[in-house]
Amino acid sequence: MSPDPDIKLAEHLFTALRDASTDGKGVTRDAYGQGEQTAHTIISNCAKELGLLVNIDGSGNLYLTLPGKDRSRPMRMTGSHLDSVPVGGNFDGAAGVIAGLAVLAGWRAAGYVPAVDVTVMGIRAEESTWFPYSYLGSKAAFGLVDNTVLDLRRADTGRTLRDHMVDLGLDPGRFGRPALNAEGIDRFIELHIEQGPKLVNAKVPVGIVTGIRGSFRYRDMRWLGKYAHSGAVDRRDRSDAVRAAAVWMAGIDAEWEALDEAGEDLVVTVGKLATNPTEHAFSKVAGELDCCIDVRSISEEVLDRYDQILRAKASTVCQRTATKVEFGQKTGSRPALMHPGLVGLLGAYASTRGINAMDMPSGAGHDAAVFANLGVKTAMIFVRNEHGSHNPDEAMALDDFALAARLLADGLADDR
């Protein structure tokens, strides 16, 4: 087992990040904005004080490295993202970066030198609520993006990624230049709060992730009908966009229920529904409705099948309701399986340390999926977290975090 992480430092950093990014209700660390940049600066300054090597790639990702005994061997990596959703919680993403830094700080204090370089990565723009692109920062680090992403517009400002990079003093011309290659990475272990209730319900502090769900999204769906008088047009003569969307949602929900009862892994969310505020009224049949849908599964086959289902249902509904539907651009991410050897290694260390841990899948997407799908040996550690995530009420106990950070340290130190 390796030396313990510096949990007091971690507590200090959590407080510093919260104080610097509070929005009055939660925290907002906007991707390629001042919120995320302030978090990067806080973490970078701490790493410099610890005497770690600090680097920033052309896409703005942050790397904090403790040199190992043999610097010629592939490095071991940990880390996560430092952005948040708007009015989010303080632990989503940041816990993984702070845990890595706490591990290296604890090793420094104990005089421990790892066998190979160990690097903590502060990843940009994981939360695709800002820019409509999954895993933007980690994909850019591997050179998996092209220059067209610089024209993506941030959801809140309407300004391009290129503009936001210039604001931060980053050179858009260097965006997407490869800073990492899979062959140079021995393993990647990401620590993250659990964003659902499984660990809380099981009364278990730590989870060891077996796989990460992939997804597909239609962020800009539109249902198109005809505006009409609510009292003067009978049911058979209506072209009601709201009714069409409601019938469609009921249909795809029934299909989801059937798949769930059959034991298939699937979650479906219609996260936004909106009629046009400049034209809608209580006495009008709605002629348009905007919505989005987010579908996730550990199985690519299930994702493909459900995509066909929801499109077929939409076609049927359009014929039934005399409406039209526009799905818009499809985005998403591939499912990713964690490395069985690393999953077993973390389980063994948990047993040795007496840490109560359970194997579990990840419903949410994480940057670890990018590493895993490139062939890097990858694992994830979840920390119990009350009240879910993507909200100001995230509640991760520091004692649980300390257990997970010790497990992370063991996974990074192990030289097998």
Contents of the next structure:
Protein chains: 2
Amino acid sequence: MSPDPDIKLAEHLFTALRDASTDGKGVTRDAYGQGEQTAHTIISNCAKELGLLVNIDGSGNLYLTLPGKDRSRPMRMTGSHLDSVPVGGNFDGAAGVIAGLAVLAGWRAAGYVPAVDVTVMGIRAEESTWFPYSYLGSKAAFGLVDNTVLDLRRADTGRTLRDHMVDLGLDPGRFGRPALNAEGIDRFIELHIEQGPKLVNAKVPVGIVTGIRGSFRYRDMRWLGKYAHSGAVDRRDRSDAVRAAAVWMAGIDAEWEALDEAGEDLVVTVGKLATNPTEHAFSKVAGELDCCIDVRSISEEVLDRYDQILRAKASTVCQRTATKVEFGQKTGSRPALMHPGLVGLLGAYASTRGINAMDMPSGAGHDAAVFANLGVKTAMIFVRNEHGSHNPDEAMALDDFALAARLLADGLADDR
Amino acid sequence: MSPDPDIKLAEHLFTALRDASTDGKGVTRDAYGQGEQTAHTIISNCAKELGLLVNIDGSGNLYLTLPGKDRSRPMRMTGSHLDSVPVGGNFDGAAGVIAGLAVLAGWRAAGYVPAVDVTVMGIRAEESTWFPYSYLGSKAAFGLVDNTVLDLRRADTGRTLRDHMVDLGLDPGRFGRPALNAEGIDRFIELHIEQGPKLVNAKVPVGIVTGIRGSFRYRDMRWLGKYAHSGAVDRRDRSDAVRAAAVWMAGIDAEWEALDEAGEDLVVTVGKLATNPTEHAFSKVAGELDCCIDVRSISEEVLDRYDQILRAKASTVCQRTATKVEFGQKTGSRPALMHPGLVGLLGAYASTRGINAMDMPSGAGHDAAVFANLGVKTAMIFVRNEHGSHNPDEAMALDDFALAARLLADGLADDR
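Take the protein just shown as the form predicted on its own and give its structure as the form predicted in complex with a further copy of the same chain.
In what comes next, the whole complex appears, and the chain from above leads the way.
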């Protein structure tokens, strides 16, 4: 079996990343911004000190490679993303890159040379709260995006991806040039904190992912009514955007409840909602309401069915309330199944090592879905984590991380 | 019968007010701010040119008086407020002050002297979207507010009423000193645009108000859940503030529908709604949602009943969704009945003059409610107005205004 990962190094890197990207309340590593870039620099410098090969592709993704005995054969890959949501936690994404680096550092220190190249990837822009595009960095690495994405605007700055790349000294003209192809990759194993409470509730430190939920989103929905006096206009004469949206949300919530109770895999979230602050008042019927909706499932059929429910309910509500709705652009990602052989292999290693691990689906999306949907043999290892993710309270114990990194090393070293 | 109001002067004043308080899109006459103050100055200057007595009370309300034959007897009053909502229309409030001035100008030009003093009041801060207090100016004129209101903060600036008074050169130490008492007022007739569509729908130019809806408001409601990853946390593990608020709003909407169909007088408005822009994301379950609710009815019993419904539904929803709700402070105003004798008198004059007028309740609150609830003989005259109020599209025809002002003159001149 392969040598142990360097957990001391991992601990040092977690601290360095946190210190460099703190925003006072949590960490903010903005995609294609200074926060993410600082993380790339810290990881890249560490890899250079370890004597790994360091490459950056045209899209700004980072590759840290320990050369194997046979450099001509397809490589084994691991890694994750280095951005975070605004006011997020320190582990979501970064744990997967640091785990890969800890594995290679441990191997290098022990003089262990893998059979083929092993590459840790530091992926750009996975958190699509910045740029409205799922898996921007990993898709760009495979050449799966076209140039129009350079015109996408970052939600907080309103500036384009092109401008943000220039800020970082990256050449937008090279964005999206293929740096990876599926045939050149033997396997991809992504380590990530669990973002839900399943492992915590089950008191199990490590999860082995069987599949990743796909999604669809309407990020810019608008409900349109008519502003009116809140006292002087009776119920039948109103076009109330808030009332319409509320009745719609309650209606689709009841449908979700029914599907959930029927055992279908589905989560539905309206995470942002606002009347227009320049026109609303407590004494005005609202003429506008902006919101977004994020729908995820392991099943494409359920996603399609629920999309039809959203639209049918909206249409009924608009008729009943004399309002209009604009769904706006639909974005999303396909569900992805993990490779059963690789899942089984990781389970077998966990068993051999005496690591308590359980199989589970991933509710959140991950770059691993891009690899899997291209036919790469893909797996994911989850680390138990309290308080969820996308918030400053993420809490992953280093002991749990060490067990997961141990399993990652086994998965990358295995020569079968 | 008394001489005609000076409608040319009214037209001139409407234009002057609009020009002085335009915000590009509508008009903004901010309470105890420059917008309202400019309106007071324009009206006050005009009254001085007409030779009326001009007084300002400790709270900044304006009084324009045409002395009557017997100055010792209780005066007759008219008037309305001179502030507007943000991005509001030009007629809401101002029409009532301008109508009063047009009546006195017409009388003065014709050498007509009323039996007793007739006073037009320019009232401060009726639009409680600025300071969260119903009928601030008129209540202050009657000495009905205590000094704590000086600490109220204006919604847009966050600064106190005290500070805003100082800005205008008004002495906060004199705020709320009684300038009026019910015994000294023979009658109060407020002219106002209708803020709903009833007159437009009925094709009638003038309304005679029978009663004014009271209200209760929770201006600072908060729904509290727990931020979480939108993909990784399943339905049963969520505390979703948006979902809770939506289910609640839909629930109380169904109750409103039932009461409405049962013939109860009630309007319910959630005019402002927002997740926290510094923490929300399309990929996060929302942990916070701020909203407000405004509930109005002509019946205090219905208001009380609906308040209990709001609270009971919220409690059920919180249990079902693992969320919390904070209703915050409750504010509001009592319903007010107009004086049947005065209502009948105005109806009789309309009939005599051949003015097409209809009796109707007022959905919106008005300063007239303060006078009525103190026992002053009170009435209101509505002017037909398209597109509602509290928005830049208010559209009152000057011909309709002239009919209503004519009726106001009759109501103020009548010596019975």
